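In structure tokens, one chain follows: the form predicted on its own.
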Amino acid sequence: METINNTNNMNKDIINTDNTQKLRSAKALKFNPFDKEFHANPYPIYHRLRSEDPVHRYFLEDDWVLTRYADVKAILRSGRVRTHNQPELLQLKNQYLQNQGKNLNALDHASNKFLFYMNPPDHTRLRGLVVKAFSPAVVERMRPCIQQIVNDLLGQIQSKGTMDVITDLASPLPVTVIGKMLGIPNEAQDQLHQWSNVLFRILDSLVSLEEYEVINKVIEDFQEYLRNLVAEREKDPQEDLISTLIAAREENERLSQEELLATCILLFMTGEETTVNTIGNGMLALLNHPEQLKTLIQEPTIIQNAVEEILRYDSPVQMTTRIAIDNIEIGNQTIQAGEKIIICLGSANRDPAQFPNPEQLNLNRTENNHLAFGDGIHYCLGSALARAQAQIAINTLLQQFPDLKLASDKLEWRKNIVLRGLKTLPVTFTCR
């Protein structure tokens, strides 16, 4: 009995060690996305996350963090949980500024019209009267205009033998794509460029009032150009999208003019970003790959699997945000009914058991189910466009400079959390 005591408590000694470092582990582990080693590269932090606490609380806001595929893909797809309540906080961030004499009533205003934090039934009826002008099909039709813009831009520094991937193809390709659609004159189109450069901070966490300031006014310049616009097109009907969203109806319902600004808005803000990053992520990811980027030169057929890995590889939005609006059991943990769940898209992508090897970035990989652009209600509405630019973008570019070399190896990442993308990427060929 002694001997069979002594082993039981020897058990109990490894047990309790085994736990006591799984704690200290636990301890150690802090999600912190504004650590300049996460913004480097988050996918270490998130490796360990799946691997050792996946359902995780954040310490400074005392939220949830989810990070494994089948935990973000639920959630996203959940009828239990809502959009975050951003407007709400801009809200009473408005009301403290007009305290002081100051406001952020446009961007107030907007934000309530934003798709992505609407919820039904408000969500659905706006999104059904938006989706048509986004599907596949009306993309299709829009390729010869993108393939024509890619060639006229990259016309533009072929001469030179070095161009920066970002400034040069990736941020003006979405701009100009987006203002055509819209029916915006291309004499504007550089004065919404730089509009939309202060519109994306919305999406992160960090903003100072002061930025808000510089947002609100942007969004009642942007409002002001959109109603001249508007009033031109009730008169004079174009085929644009603009003139689309005035005489869309949906069972007698009608945007009002209020939600046609925002959702204007709205797709310069997102769309810009979304496409940027996937072309510029996407390189940079084709860069440090020599044989994948060697097969897409080789089989520029495949562009349509390879953007679909990239977009999976290093995902453009990172990080998406729910609230939960019932108390929800999910891997050993209840998150309570009104706690923040902080969505990590990119980590998802990487899990391993959903993807085998996902470190390695793979131009044939298949069934490529990854969450780069959401799930659920929310799907983003322009993936099919934003796919559309990534692939005529990468595709021309490679094969018209297909001896492309990274200029610099240091590289920075810009300063958000939710989105993820480079300030340059400088590049060298040689000239045609």
Given for the second form:
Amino acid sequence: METINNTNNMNKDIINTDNTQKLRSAKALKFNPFDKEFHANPYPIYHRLRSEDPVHRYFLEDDWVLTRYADVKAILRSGRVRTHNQPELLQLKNQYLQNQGKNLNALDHASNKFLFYMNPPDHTRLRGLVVKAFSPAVVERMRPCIQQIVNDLLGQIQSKGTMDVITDLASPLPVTVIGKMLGIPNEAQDQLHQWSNVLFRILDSLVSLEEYEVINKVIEDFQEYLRNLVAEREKDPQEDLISTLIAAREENERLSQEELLATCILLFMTGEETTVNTIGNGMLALLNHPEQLKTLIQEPTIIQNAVEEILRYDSPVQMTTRIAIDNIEIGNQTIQAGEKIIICLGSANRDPAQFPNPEQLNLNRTENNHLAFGDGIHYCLGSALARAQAQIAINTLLQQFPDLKLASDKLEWRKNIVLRGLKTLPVTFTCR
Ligand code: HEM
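Starting from the form predicted on its own above, please write out the structure of the form predicted in complex with ligand HEM.
Complete assembly follows, chain above in first position.
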């Protein structure tokens, strides 16, 4: 007995030493999305996390961090997780502000109706109603309109010899496209742009109460605007998404008015900054890889592959979150029911177990099942639209200005830990 105990203790010691070493190295290896270095370039830390501690404890909040492709994919497809409880948190914030005579009423009420915060069965019903409006066939019909918007934007700068890819092209494009899809009149474009610039902040995890109040005001104003537009479309339906959603609402009342308004607003929240970042990050990656850039200029037909590689290489949405519904065993760890999981899409897309030479930008990569649009039931609703916009914007830009050059070596990333995108991307080119 004694001997067995001793042996057990000895084994325990060995295991403990082993664990202590692992813990030390895990301590040294910290996932900290607020760290400046990580923000500038998260990929070296992702690399270490995947190989040293793929199911990592986030030191700030005891959340779990997943970085390997297989784990990320499995958790997104798992029925044992639900979305992050953002609506409940917003409700608490609202109650807090109400005690001070302020409120977040509009945001609080709308957030329960945003698809990406919803869970089955409500998510399944609402998504089923809007998914048809974003089918690849509908998006194909939008291509000439997207091309026209890109041509108009580039027409405004073609004689200047210099442009900011973000403010002159990437940023105005998606708001205009989503506005047109919904059937929002052209006169409202400037207003839409201002609203979108505020709304996307909701996707970040560091939003101050003051910022939430600003988002709340935008939601109030946007809802008011949309209510009037819906009333017009009820009388006089058009070939647009609002009219399609009204038809869905009237069919057995399966879509409430609140859900209809929230869905329209959600499209601007989710569809603007993500697309801006795809075009911005993609152009930066190409300008930093002149060989690849040259290949794309000479063979514009590879644009579909090229955009998939861009999405993989520097993913515009770096992470998402879920809450475990019950205990989940993953990589020798147990994630307890109720714990939060940070799912690093940007890391999964650089996992060498899935992508050969993942740190290389290779526009001719053939096997490219990246997770830039997520996976499972919340897979991006606007993926076809985002792809079409990025393909048209990047190809047109390169065909019109084939000698495009970076005009600055000091580029800054936006202060957002979920979405990865540049503040500006100045370039020069020969005038046409
Ligand atoms: C390249 C640009 C885009 C990227 C990288 C992107 C990425 C994503 C990702 C990763 C998710 C899943 C989030 C999660 O699982 O928690 C998502 C969901 C979503 N995306 Fe996108 N997105 C893009 C463009 C768009 C566009 C243009 C629209 C619409 C106009 C859109 C609408 C949505 C919606 C509505 C959801 C929620 C779907 C649901 O919860 O069922 N996205 N997107």
